[in-house]
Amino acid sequence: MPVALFWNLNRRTLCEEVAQLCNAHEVDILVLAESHMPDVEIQRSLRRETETVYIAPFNELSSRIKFFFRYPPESVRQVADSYGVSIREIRPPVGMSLLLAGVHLSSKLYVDREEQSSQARLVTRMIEEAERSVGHERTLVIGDFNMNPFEGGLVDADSFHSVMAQSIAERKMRKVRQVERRYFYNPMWGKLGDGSQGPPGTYYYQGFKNRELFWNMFDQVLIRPELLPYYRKEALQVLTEVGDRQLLTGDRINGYFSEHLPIMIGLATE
């Protein structure tokens, strides 16, 4: 079961914490956003903590995303890179191949909702082109979307077209204005609010506008229908501790570590 972990580090120096998470959860694929730490320092920490070598393939255009893989170099192939998105084909020594897209889309601090939706559409087209290139749609998207699951960039048919119900995603696609639009399944809907296991979201912000959500689910995983047979609900987690240290302080995120909580997913692909 390959395990993928994503964490927006918010420019914090967290080599040891990242390595501890990877060791505790036997992470195969590590994806980081806003990491200003040299790759070699992260790799050293991973080697000390896990006694495993992680490769760190270079992202040509998207420095916003960093990958670390617990696979041989020949198992990972670059498919596409652009601003805020990096796509890799993974062919592990055991199990089927996957297409992995790591994303870190633009923040609401700098662009409006319309611009966010436009960027989401561009990323979706990139993913579709990558799927055609590799010849399959076993695609996993993970990262910081800077949008909640219910916002247009995530749910619009001409964008990610991600749905909250697995039964809908299993239909694979629907026609909208005579154009076939493929689904993603977004399991992060089930992590929203107090009714979910774990925290109400992955990012907390208390502003002064008339409408404030406080908790947001910016960090998400999207799954193509072709991977749903290998998805297990219990294998998706929003992590709240590193060793014996808590990433939450009361009902908020402990900003000493990051403003975001890490997320993790495992797929039973063997």
Contents of the next structure:
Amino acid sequence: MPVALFWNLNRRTLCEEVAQLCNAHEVDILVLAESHMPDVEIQRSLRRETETVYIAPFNELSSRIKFFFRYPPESVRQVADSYGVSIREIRPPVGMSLLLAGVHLSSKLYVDREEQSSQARLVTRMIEEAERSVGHERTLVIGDFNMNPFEGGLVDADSFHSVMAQSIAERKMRKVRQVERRYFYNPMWGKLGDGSQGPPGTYYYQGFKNRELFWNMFDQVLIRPELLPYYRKEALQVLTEVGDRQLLTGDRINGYFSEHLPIMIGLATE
Amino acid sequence: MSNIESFWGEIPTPTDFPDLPNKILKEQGSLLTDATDGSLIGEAALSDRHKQHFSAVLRIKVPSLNNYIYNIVKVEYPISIYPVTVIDLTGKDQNSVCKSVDELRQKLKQILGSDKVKSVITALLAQVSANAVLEA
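Previous: the form predicted on its own; requested now: the form predicted together with the partner chain:
Next comes the full complex, and the chain you just saw is listed first.
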């Protein structure tokens, strides 16, 4: 079962913490955003902690996303890279191939909602093009969308078109104004708020506007319907501890680490 | 020192301990390594040693595929060892709890002897031999 972990590191030096998480959760695919640490340093920590080799191919093509794979080099192929999105095809020695898109979309600090939605549309078109080029839709999108699951960029049919219910995603697509729009399933809906297992979100921000959410679920995974038979909800987690250390302090995220919490998903495709 | 009273009581010897999950996994790993003449390495590793609990994973490592790792099963156990939680990493099975060594052995037998694991071993050995032909 390949396990993918994503963490926006917030430019912190967290080599050891990342490696500990990879060891504790048997991570095969590590995806990092805002990582300013040299790849070789991360690889060294990974090797020391896990006693296995992680490769880091094609990272020079991407400024915002870094990938590390516990696969042979011939199992990973570069498909596309653009601002905020990097797409790789993974053909593991056992099991089926996957299309993996790592995303880190622009922050609300720098662009408005319309710009975010526009970027989401562009990234979705890139993913669709990648799916056509590899000839399947076993696609997993993971990363920091800088939008919540209920915002337009995630929900709109001409954007990610991600829905909260597997039963809807299983319909595969719907026509909107005569254009076929395929679904993603967004399991992060089930992680929102206190009613879910784990923290209420992955990112905490307390501002001074009239409307404040405090907890946000910016870090998400989206799954195409073709992968749903290999997904089970227990295999999706928002992580709150590294070894004995807590990533939360009280009801907030411990700023000593990143301002984001890591997320992890396993798919039984191998 | 001899006149200091020991508060520890009688300290148990290692023979009193039940078989550790990690030891059982290592034994099974070695059997796979031997049976495949080292083409596939059965490896048991402690993956987590924090918060007074342990996790041991049995995995297949394939040296000729750049040390590709395929995880088969994970056993999580507290410092008191049993009951342990067995997590089948090869499919969508739910976790199961084993209250004793015998139950653990039975569960591991079921997972390691499953069709899924057999097909994985077959696929890996096929690739190992294909690689050997290419390199020859």
